[in-house]
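Take a look at this single chain, the form predicted alone, given in structure tokens.
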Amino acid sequence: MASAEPLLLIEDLHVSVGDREILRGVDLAIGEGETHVLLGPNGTGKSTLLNTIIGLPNYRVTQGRIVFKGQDLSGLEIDERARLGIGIAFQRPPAVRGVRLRQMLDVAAGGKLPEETVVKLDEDLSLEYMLDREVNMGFSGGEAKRSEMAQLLVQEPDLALFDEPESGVDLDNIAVVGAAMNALLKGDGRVSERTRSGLIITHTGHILQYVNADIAHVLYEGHLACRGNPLDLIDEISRHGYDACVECAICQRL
């Protein structure tokens, strides 16, 4: 059954990169079991407020405060967040010189990986002929990503952040990704049955034929504008834009 309290509270997050401000005031609370789109236009502020909850440095809090599973993550570094249950796919992962994929997998299972899971990535996934490369060293673009869902599959995070799972991805990919997101998520159960949560950004909507979400919000000039049905929210803004989505009927404005 899921928790009363949310797993991630982000409350007036005000971040700055560099001597700029990017997000200004970002309200946000996603619960055991849900998985949340976000949407809005390019440098809005996005991917911004996924590698701020995750930790990457040059992301500066200067207002507000994270707080998952009950703990302000001020101060935590990325793997002490990862250790909590706090796992990302990249929009473009990077490469890693001389660790090999399979290394990789190790690690973030936390130790040797069983054999036996290994066989079940490659039979998702199709990675077996990627597990002695280098780390996103040479792969294409469904290759790196089909790399990030193993990575977040043997980390089983309490939290999956997703960076434009869809991006430099062809077709193919994306149903290969899209399939391994919602089994992660176990997004074929209700909420109620869901251990996991997740957060995509999405510009072209094309994941969600996938990924069964339950709630998306519109980032918009730095705070969250609005929020309502995901499929709803992209159809509109397909036809009007973001202008005309953030005061139309279908939203609920915040």
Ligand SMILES: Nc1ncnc2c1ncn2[C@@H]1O[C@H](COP(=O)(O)OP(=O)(O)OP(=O)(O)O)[C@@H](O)[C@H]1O
Second form
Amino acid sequence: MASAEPLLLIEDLHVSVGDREILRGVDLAIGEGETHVLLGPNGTGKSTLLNTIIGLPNYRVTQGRIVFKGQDLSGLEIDERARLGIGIAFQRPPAVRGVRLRQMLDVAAGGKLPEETVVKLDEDLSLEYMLDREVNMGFSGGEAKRSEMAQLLVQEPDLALFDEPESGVDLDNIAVVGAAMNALLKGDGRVSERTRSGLIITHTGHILQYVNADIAHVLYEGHLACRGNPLDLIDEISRHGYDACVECAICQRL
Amino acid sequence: MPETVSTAAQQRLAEIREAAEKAIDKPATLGPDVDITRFRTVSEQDKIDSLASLEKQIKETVIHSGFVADESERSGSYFQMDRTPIYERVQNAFDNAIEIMSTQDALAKWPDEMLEKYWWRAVMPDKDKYTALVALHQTEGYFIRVKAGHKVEKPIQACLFVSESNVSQNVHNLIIVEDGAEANVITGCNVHVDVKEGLHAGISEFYVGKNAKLTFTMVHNWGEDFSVRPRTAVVVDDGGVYINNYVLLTPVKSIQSFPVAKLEGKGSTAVFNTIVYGLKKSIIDLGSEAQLIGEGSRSEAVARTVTLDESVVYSRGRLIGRTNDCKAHLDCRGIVQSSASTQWAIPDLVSEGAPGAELSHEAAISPIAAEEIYYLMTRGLPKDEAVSMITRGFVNIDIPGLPDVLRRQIDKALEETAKEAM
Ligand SMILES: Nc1ncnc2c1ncn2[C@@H]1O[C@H](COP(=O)(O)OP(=O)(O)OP(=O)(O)O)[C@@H](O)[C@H]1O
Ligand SMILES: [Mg+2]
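Please supply the corresponding structure for the form predicted together with the ligand (the preceding block corresponds to the form predicted alone).
Following is the full complex, with the preceding chain placed first.
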């Protein structure tokens, strides 16, 4: 693929859930090594966008397209998208009776994980009590987020989608989750060699104390209404709210 | 029968025979009727000196039901081929703790004790034509006794094997776990790969003494044309615990079984764990009954059923409360995976004049939630593998106290079934 082409390219995306059109013309390009932030009021369709990128069947694309690594994703199953290099940490992952977190990690790694790797993950994310429990079954909010991070870390996707990674997580654990996201996005840490990309949904921006993001977008009334520096935008929204934000001067209106 | 048999014993034997004769045409209340007159009884086979000398193919078959030729992981073994107990051995370390022999030998050795306390005391010979068949034309079966106070952790293994077609194997098994003793028995029932039609009628009477514990795990591995009619009853004394694990992962023509735990003792407990895959045209009618008779008795039954192909499965469970202080729960869940298969979940609770009895059930038949499948797919797993993994998780219930050896056996069997189902 040409180096100028973004890793993820979304053009004029319209998505319906049931009879309702939630997204009405989303345009977004995420380049290799870039981390973007997605802001927007509750219920505007932020999760809908992520779920559509990964290919959950309830989210019907009625217009537009999603291109990843130069390949149009329409018609690709969820697992095909995952194997192509897209990973997601869900806002509220479902509990799966009978499947343990340990097994999920093996699945995400594409084979049996070496015990050292599991031990390391456990140290980094304090998984101890969760590893042999059924995944997300009775996990606390923070536990579920750490479990999602562990799965993404072993999956090593080229594009990681994080749906509110810090919501419901206490301050200590935000640092833990943030460190995991950082490790995932930065790889071995050399900025020049950053190749992984991320898209992070956040309301508070707390996670941005741990993860460097390049740009933020505001999803408003079905499309990305404006974009700008992530911390500036969050600051503006916290002062004046979303309605004012999409009209304000600090962001780049689209 | 030795000549020393007392008149009382002889009289009892005559009574059993008489009752059975009257019931030989009596159909069972559940399950498709089997024409028992079509089968001849199984034949004699040669004894062997060591399990290692079993035919390779037989070894490979029986391993699916947890029977291993390497006895270092076992405290004792019983192997019956057709009608002959070809191998019976207790490992030296357990010589004082365990007795293993055929039930015919046990009856010959201790006729009065057997007849008075155990032989046809928990199961009635005139229950139906299958009990009658065994009473009249018995072809051995195993006798296992664990002596008082001996807690034997290493499993005792028993295998009932059928190598011929068009026969009926009519076994009568006895397990006695005396007061304060503990035992783990793994039994496998298998047929030779070449065997076509046949019938296995098996009477099992188990006696769990005071504060004794019996974990009985049965992995069935019959043929597609085989009919199976076990008749099992377990009597549990004060503080005794009976755990029944049943696994059926291969096709069968029909099987109908409804083991009964008679919790006569104070504070006695029975637990039934059942894992069933309905495959091909199998007709499977399984259940368990707990009779809560002794004060403080408890029971729990957990069943997981998956039906595929054209199988029909009945998953029954009955709890009978007969004492005020008793508590029992049934939990049966099923997944119907083929539109040509049928599944019934039939929980059944009875309180017979026991106002304080607490009996409850949860029964559900429902598919795997789509969002769970999608979740696994987001980690890169193809849909069919995701379904198989969740299904395996669904049936692979946590069986508390299940020894690792058995856990591994069941995991392995499930693994293989999942592979074959792919
Ligand atoms: N599977 C679904 N079934 C029905 N409605 C849905 C589904 N998914 C999303 N919606 C609806 O689409 C709209 C957008 O939801 P979405 O979850 O994308 O919002 P969000 O921006 O992520 O909100 P929040 O900040 O609260 O997480 C909501 O009205 C929601 O109820
Ligand atoms: Mg959301």
